[in-house]
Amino acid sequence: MKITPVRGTHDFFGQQVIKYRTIQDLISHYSVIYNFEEIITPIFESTELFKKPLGENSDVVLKEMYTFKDKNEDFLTLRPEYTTPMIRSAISNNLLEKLPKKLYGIGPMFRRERPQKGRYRQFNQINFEILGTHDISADIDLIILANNFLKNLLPEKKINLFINSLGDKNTITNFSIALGNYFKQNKKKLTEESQSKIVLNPIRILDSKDPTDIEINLNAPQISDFYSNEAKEKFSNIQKILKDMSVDFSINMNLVRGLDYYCHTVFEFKTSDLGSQDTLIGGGRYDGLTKLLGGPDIPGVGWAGGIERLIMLMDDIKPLQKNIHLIIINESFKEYGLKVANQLRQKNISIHFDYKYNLKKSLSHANQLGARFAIIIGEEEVEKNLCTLKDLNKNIQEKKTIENIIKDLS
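That sequence in the form predicted on its own, only its own chain, can you share it?
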């Protein structure tokens, strides 16, 4: 019986692992530059953590969450996103005593969606969150961080930034009422899925990818007509600062993001190179979410990025070469050879050993892999407590003590 991966999951190996580690290292670099602390949370949480914040009638909660009952009859859910678990952790561990709090995390998420290019049922995600400030500088910082990260990682790719504002709670309420009335008038033209959202949450219809719904959305009320003076000023200031910092962006009034906790700033970085799954990074402001999760009434803003989609856009990375090969020409010299390898590795010198005891085959293998040096262990080397260091590029070799080899290779 051949066991295959579960539908919607995939393995990382070869170039994918190299690219994943590259992303991880770059994210770690930017976390230091922007003063974010890493946080690691469990991959499953109480189901209640996700239900209300994500919207009990949202697609994520209704269709996509992996929820199960454990032996204590508690309902648990594999995390479908990272913002709420990070906030839950900040509350649980009393991390919000000094504000603002800047946190980031990387890890697997789980959603039972229809698998397609760039969309998996288990996927890896990066999150950056700032808790405890209303200042639009936090929104700007996160947008600039994402912009710099993407330009560094994918310098040759065309990536577009789209921004919008959902305004304050009154803006969202009044806009939702107006949208509901508009979609009721056009109900028969909408897809069946969007029709079901008219009463539950008409704003979600703006997020539809169906061409029929998109055409109806073109004439829908604009959220900008419902902004309060404060919301209008915030959004205007964000645009001005981004322009002053030479960050290119476009305004998309139908950009609402897929979860119910957003308000004010929302943004997405998109590419045209991945088909319909075109969002690389998305986020926005979620004032009030921390209070909803049982914490203090503080604002928040953050973004998430999908690692698999980033990997799909990256060029192959040349792996580190196995530059130094250990060649033990006879198995009876194995003990001495392994001691030599251990001494070198303790000095942080990378050694490759192919577990073969044949000089000719091992040299051939080393040359095939582009090795620069070979350390050869034979009878004379063992007797005199030496090693032969062979420069494979220059085709010269010399017997040396292990101490001198360490100096030469360090």
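Positions refer to the first chain, counted from 1. Remember, it's a predicted structure, so these values are computed and weren't measured experimentally. Between two forms, the rigid core is the largest collection of C-alphas that superpose within 1.5 Å. Compared with the form predicted in complex with the RNA:
Fitting the two forms on the rigid core leaves the C-alpha of Thr388 displaced by at least 2 angstroms between these two forms. Shown in the overlay between these two forms, fitted on the rigid core, is a CA shift at Ile328 of 2 Å or greater. Annotation: Cα of Lys187 displaced by at least 2 Å between these two forms, core superposition.
Alongside the form predicted on its own that was just displayed, please also present the structure of the form predicted in complex with the RNA.
The following holds one chain only.
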């Protein structure tokens, strides 16, 4: 029986691991520069935690969560997103006394969707969250952090930033009602899919890709007509500052995000190189969420980025092959060879030994792995208490004492 990974899951090895670590290192770097604290939370939580915040009628809650009953009858869910657990953790551990609190996290998320390129059932996400400030500077800092991170990681790629504002709580409510009424009047012209959303989630009709829906959407009420003065001002200030800081963006009035907790600023970084799964980073403001989770009534803003999608856009990274290959020509010189390796390793020189005792094979192996040097030990070397150091690029070699080799390689 051949055992394969579960549908929608995959193993990381080789280049993927190198790329994953590269992303992780870069994130860690930015977390220091922007002063975010890392938080690591369990991968499963009580099901309750996700239901309300994400929206009882959201697709994530309705059909994508991995939920199971524990042996004591509790319902548990593998986390489908990280914002909610991070806030839960901040509340549980009383981390919200000094505000704002800036947290970041990296780890696996789980959604039972149909797998596709760039969409997996277990996937890794990076999250940055700022809790406890209404200031648009936080929104802007996060957008610029994401922008700088992407530019640094993928300098050659064309990535577009789209922003929108969902206004405050009243905006969304009133807009939804108006939108619902408008779509009811035009019900017959909409696709079946969209018709089913009129009552439950009319906002979602706005980002339909269907041409007839798009035509109806053209004359639909505009969310901007429902902004409060405050929301309007916030949004225009954000645009102004981003422009002043020469961050390229476009406004997409139909950008509505799938989780219920968003309000005010929402944004997405998209690429055209990944096909249908084109969002690299998405986020926004979620001012009521912390209170909803039983914490203080504080605002929040954050984003999530998909690591698999970033990895797909990265060029291969040449591993720094600094290994020195130890080649022992005959098994009888094993002990001498191991002693040499030990001395070098204690000086922090990386030594690879393939346990083969075959000069030809080992040299070939060293070559394949891109090694720069080989240390060769045979009868002549052992007799004179020396080692041969061979430069594989220049194809020159010389017998030397261990002390001299350490000097050469340090």
